[in-house]
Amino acid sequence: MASITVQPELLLERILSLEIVRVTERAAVSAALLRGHGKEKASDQAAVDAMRRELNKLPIDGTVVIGEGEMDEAPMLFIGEKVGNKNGPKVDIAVDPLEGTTLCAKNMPGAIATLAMADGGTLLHAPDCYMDKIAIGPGYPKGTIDLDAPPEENILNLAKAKGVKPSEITAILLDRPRHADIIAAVRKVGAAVSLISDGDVAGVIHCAEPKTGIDIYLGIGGAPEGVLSAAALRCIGGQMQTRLIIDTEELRERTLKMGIKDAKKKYEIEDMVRGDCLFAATGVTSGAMLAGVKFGKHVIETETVVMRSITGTVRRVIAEHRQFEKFHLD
């Protein structure tokens, strides 16, 4: 691929338009050849692979503050990794390139390709550990949910927000024994629970999309996870805080070190994304937010949506690949 010269103040609507997506499709498709074959590590690796040589085009100077591990845990796309071509601005990129290995060994659906890319210095440098979440939609008055407030109260208040009874509310959990407590606070009071075995990130992006019948997300979940989460929040809206959870020496060694000073901080979605940011995730099997990779006899068919944070943009690309071979092997 030929060098791409782009302006700095363009940069991030260049790679919105076509670059973004091309790197989360490469990573899509490598995954989704491995659908259902049960290989969880081969079929990240595949797309870890496929990420790292599309960001590698990339007319950028990019640091991986959000990804698989750390360096000695190489070759993932590890925390700190350098990325890009160097010809362009410094952006701090978060990954997953694979959320849900689990889905796609088994081809169950919600498995997507993710990445987030921000002005260098501007995403919150979290490690590879728990994080307490709550997140909902665009279009309610900021403080109507509360990291620190019961289950219960967070689901009245939304209810009250809403203008509808909690019986019409539904809560979004990952599907974990530690939830077993709030997921009885919410049914208590009347709401809905939804379970989701793994894709956190998609899980709280789906707060904000009318169509998945999702008002609220809650729960513990990863680190990395939720910084992602925040990029597209930024983008199209919505209220989010979290609370790492550091609970070993290790990790507020490791904490420490990554600049964070205060362990028990409640952060919002501007401490975890300042400044312009862009959001993209293509889909790996089909689920609620994005059709999976269809493999053709000559054409391979993905549907991404992209977004950035500054205009409010959100695009839906389906993009048909006509060179097969080519496409997940260059």
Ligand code: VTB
Second form
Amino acid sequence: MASITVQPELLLERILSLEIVRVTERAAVSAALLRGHGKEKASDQAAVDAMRRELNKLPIDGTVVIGEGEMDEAPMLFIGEKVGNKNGPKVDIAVDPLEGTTLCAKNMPGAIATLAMADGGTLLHAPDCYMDKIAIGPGYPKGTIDLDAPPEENILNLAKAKGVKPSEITAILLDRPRHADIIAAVRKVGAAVSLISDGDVAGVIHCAEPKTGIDIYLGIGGAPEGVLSAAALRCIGGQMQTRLIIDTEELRERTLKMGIKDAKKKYEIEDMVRGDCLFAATGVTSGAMLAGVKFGKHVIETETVVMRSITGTVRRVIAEHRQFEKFHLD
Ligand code: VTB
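Form predicted alone done, so how does the form predicted in complex with the named molecule look?
Expanding to the full complex; the earlier chain stays at the top.
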């Protein structure tokens, strides 16, 4: 039988793509135990603890570059925290152990546990600030959208590229007063608006999933969430442009310390995720992208999507967990 050789770094990367499923699964289950209890902080903390514990079992020399905040304010998974057992490659890790804490607290659709992993030094170290974003799915000519063009123009260009009328385009935005003008502009050209209360990592990914009916993401969300969704689009294709919103002197200083010299830079996916990456997300509550955690009498079921940019492979892993009480032992 012919032997199959895989380069050692690639083999590890392949193994890691399945290992990170464990990490998001366990964060999701831990958060879901508190689903609907109105306890945003407690469910977030549960997800953080589980994610940190699982990350520390991985054969990586990891650095959290997108995390739960700066070291002094977030004792766990803070930006700069080292994770992993050091027995492996240097990697950058972006985490959002519970994306949509409010969604989880209120048991509303769309809460996920998510992370991205890439070679050390290749993920944008974004501060915890706002980010202006625009994104579409794969298959369109480069330049179909532009962050600096008016929303009307982006919708019309996208409709043309898709070969449909503007009325057949749906834009997704966070439901925030700051988006009133964009929403009005999108509707003025006849397109539909889909509003989400939280969870814009999934919002961006929806653009690349035809079943969601979403064509374009517009508006301002969190910068950490922006880098996570850029990692997903790097794997599955699509276009995204972003710009950090650095509107105070204090933020300006913080971003400078993080190595961001040009505060007004327009980022493409390749600027936010400068090399190959892995992305995983597990549903906490059910949403358009993923089913939420289901607690049976003897089995806990999770659904995870895991992506790898080297091959563009997307796997959906439906796992049945038994003996959940032993989760932290292996
Ligand atoms: C988004 C969304 C998050 O924050 O990034 C949003 O993805 C942006 O901030 O789930 P505002 O809530 O201040 O608009 C969340 O809604 C919560 O972290």
